[in-house]
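Listed next as structure tokens is one chain, alone, in the form predicted alone.
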Amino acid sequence: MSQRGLLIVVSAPSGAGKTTLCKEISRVLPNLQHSVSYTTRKPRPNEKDGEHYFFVTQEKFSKMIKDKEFAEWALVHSNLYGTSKKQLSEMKNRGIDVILDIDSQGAMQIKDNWKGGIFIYILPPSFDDLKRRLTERNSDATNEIEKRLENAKKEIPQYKMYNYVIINDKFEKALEDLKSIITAERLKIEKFNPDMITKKFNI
């Protein structure tokens, strides 16, 4: 149906649930692939290299920056994160819709350098709820949680730069909202291949 794959960019403050939403939507929607980012962050318990992130050294990441291998990259919570330009282009050129969960810095780089992106911001129901989620997931030290909460105060106002906002209060509802956005974007007239219409209807 589409000539080239959609580029769907999802951002959120840490703990709002964007990665879980992106992984689940790519599981339930056909022809949608979750882009795996590179990071210098250490793996959390149960995280697998190549599945959750490509975990690389600072030196490797710096070389990839120098070689211009990233579509976007950013320093987030004292760690580097980036999206492979090659991986992104290959998937889109094959007609695969790609979903990225990246921070606002990276999202704005994509917005500036790639045409036709769809930008979605995920918010928690409240700041107190965000604090509770970060604490309950029990994967970061107390000082790291405080840092993420301080960053969230700066990041949340950037939702205005996105096309859509989803409040992740109940996961099933947020997932359905995300699915609705992607489905609607796939049905836009500019996403259809006119040659296909001409062939099917002899017009």
Ligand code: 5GP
Given for the second form:
Amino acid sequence: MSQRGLLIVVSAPSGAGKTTLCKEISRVLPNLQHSVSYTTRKPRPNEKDGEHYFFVTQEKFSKMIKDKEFAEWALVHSNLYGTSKKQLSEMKNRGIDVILDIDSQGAMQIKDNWKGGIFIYILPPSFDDLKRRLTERNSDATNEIEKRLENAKKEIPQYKMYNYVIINDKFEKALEDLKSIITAERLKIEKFNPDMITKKFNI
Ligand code: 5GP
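Form predicted alone already given; the form predicted in complex with this ligand follows:
Following is the full complex, with the preceding chain placed first.
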């Protein structure tokens, strides 16, 4: 039984399928929630405020930085993204496992400032595959795709800072890998409440 929720941090170069994996894992595993970030990026056509992101102005984001409202924040592909400290603490304290889909700059801030995070890096099978996925996704302009590919070259070497690596070649297999990691982390000895064992076994 979880005493406090797990903090699961997932990063990947843009286009590796991380968002779809994070969404699907929070649908199939109970007691796991996907944290909703704040961003200054403009919404894509299918995106809803409060569901995919909280879309805010640069001014509002700067004020939130000043008021220390972020657990982490970063400038990614020329837009600002951040995780609300309040949202994170509330979920963790309620014993809900939280999944953060954030870039490696943000992940390293979480590593430095929050205890006990689990860091997972998702890789595409190859750079060519990443290029193909970003082009086929068709949700970003060509110069945006170029920017994301350039960023991927800087982002990918960061995988060494993480606890686990998943290669997202086949989606179902990657999802199974992610599920296995979270299940194993939930079963760790320090996640068990000794009082519960004492009571159950009268020892
Ligand atoms: P997109 O614009 O494609 O939704 O996301 C671009 C990148 O920003 C992705 O790598 C995503 O993980 C990252 N990102 C999304 N939310 C956050 C956040 O709250 N903090 C940080 N540091 N990165 C984020």
